[in-house]
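Coming up is one lone chain in structure tokens, specifically the form predicted alone.
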Amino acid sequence: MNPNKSGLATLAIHASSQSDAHGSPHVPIYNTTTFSFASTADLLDVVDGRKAGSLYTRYGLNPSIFALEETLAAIEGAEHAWAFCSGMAAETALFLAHGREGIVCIGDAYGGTLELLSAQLPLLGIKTHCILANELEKLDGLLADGARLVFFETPTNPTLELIDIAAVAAIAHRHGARLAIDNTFASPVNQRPLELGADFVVHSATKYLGGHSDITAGALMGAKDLLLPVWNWRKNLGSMIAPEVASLLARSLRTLDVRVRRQNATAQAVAEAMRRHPRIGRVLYPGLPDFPGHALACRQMRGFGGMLTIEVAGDGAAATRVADRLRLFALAPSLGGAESLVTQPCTTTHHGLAPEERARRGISDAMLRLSIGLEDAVDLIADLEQALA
């Protein structure tokens, strides 16, 4: 199969070259710690990289993991991919392998990522800089001072702010730096950062790639030569994905395209309904024509995603009351699953930020972030309306 000519939905099912001796259409779970060899010469061929083969699962040398990584690379349009036990594990290995000279994070990001950048990595002597998306004029100076990795989410969490991937890639590359994009919110269905100039794409595969709220995993995609320095960090930090989780994630990828397209359509309907509601002060969704980044979304994205944020008229207590009244939306701090979720960023994802820092980033206490699932749009809208009433 030619990956350059096949569509994403086809690649998600057929990209893996791994085969099963018994005719299974997908690679089974190799819940195996270590693999044996017919001879020492055969073992050394794999250890020294002369031949591909299974060896030791903590190293990632396991058929279930191989099959998953081939599919991950194919759906993101990457040369190679590494799978991890979580999205934070993927980010950590990336930062340690490529960010030791300095990291610039642009715009909003997941609270755990911001904590890693601001609190943990500086303990290791790694300089980190966090700038807002409207402070891009600072990027040239930070890169000129030696930072060599630029990182951002787009759309961002939780304001859905968009950042121009191609424009930032041009700035980073002019200074000899690399660009990494967290593509979790968009998924490969809606956005292809590598085609826009990014060097790395990272995912919390727990979210849309997993899609069923039943696994925790991460992924990092890019050119093979750029990913090779990450391999030892993954191996020695112990952040390898388990074979059974790899198998579940590979299962989920087979339905990624159809799930995300349905979530796109439902989120658009919910966003439009909420924009008309008298008790909603603001709706943040890239698919709305009056969204500040709508024009960029039309250029950069293939779909507008299943995430939206609403700002309830009133204060944080009013938003909490609405969240507590919802019946179909589960109150939970995650996203991308088959079931719709609601979370109040000031109490979950960004609870660790000081109130003044949340305000600086445009995250109000009255915000509710909605992850749209696979339910009928009319039922989700009715649930929001009864909670707002």
Given for the second form:
Amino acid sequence: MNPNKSGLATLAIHASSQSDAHGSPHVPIYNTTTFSFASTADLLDVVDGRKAGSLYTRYGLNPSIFALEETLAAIEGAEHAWAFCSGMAAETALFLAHGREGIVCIGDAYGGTLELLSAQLPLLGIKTHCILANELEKLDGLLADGARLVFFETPTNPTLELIDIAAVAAIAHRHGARLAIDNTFASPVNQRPLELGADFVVHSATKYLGGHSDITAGALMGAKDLLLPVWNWRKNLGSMIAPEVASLLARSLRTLDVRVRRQNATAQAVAEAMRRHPRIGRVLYPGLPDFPGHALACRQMRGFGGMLTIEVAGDGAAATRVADRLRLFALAPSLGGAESLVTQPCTTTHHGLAPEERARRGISDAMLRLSIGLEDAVDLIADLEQALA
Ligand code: PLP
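Please give the corresponding structure for the form predicted in complex with ligand PLP, as opposed to the form predicted alone shown earlier.
The next block holds the full complex; its first chain is the one shown before.
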């Protein structure tokens, strides 16, 4: 397939060049740890990289994983992709391969990412810096001091703050540094960071790419020469995706476009209904014209996503009562699945931060983060209204 000619929905179904001897329309699960060869010469061709081929599953050299990676690369418009056993595994391999001279993380990021950057990587002597999105003036100095990898999520969690990918890519490249975007929240349907100048895209495929809350997986996309150094880290950290999971993820990607478009439309309807509700103080959603990041969202996103945050009028206890009364929204901290989820950041994703640090990041106790699923919009709105009543 020519990635420049087809749309994402087509690529998600047809991008893999792997074929099946029995005519299956998708690559079956190769539940195989090792692959045999007719001769030592054939084996050495694959071991030495002269020929592509299956060899050993932990290396990623397995047809189910090849098929998935071709599709992952195509949907992000990337030259290449590696699949991982989780989003954190993808980030860890990326940071170890490309971040050893220093990493700058901008804005709010997933708690596990912030912990890896602030607690674990410094144990290996890696300098990491976390700056807020409104402290971008610090970036030049940190890159001048030697940091070589810039990383951020946009929209951020849970305030849905937007960060300008093209502008940060220009700053990073001026210093010879690379930019990596965690595109989990937006998904490639809504945002194409590589087209905006980013060098890497990383995903928790556990979320929208998987889309059914039934697999844990990760992905890293980018140019082939930049991904090659990551390969050995993945191989020796042992962070390979399992063939069964690769097959399930490839299955899920076939419906990514239709799922995310539906989630975008429902999230917009829920955001508009919540903005009119007397018991809601604020609604944070990039698709609302008065949202501070709306203009940037219109420039760098193709859709506004399925994530939104509402601020209940009152205190954290009032928000907890609403969360506990919801019936369709399950109280769970993940996102991107077919079922809608609610989470109160101060009790889950940002529980580990001191209250002052949450306040500095604009995260109030009255906030509820909603991951909009595939249910009918009217039912989700009715559920929120009964919980708020
Ligand atoms: N990035 C984001 C934005 C996430 O929300 C998460 C998990 O919640 C991760 C990365 C880590 O992904 P995983 O749980 O697949 O390791």
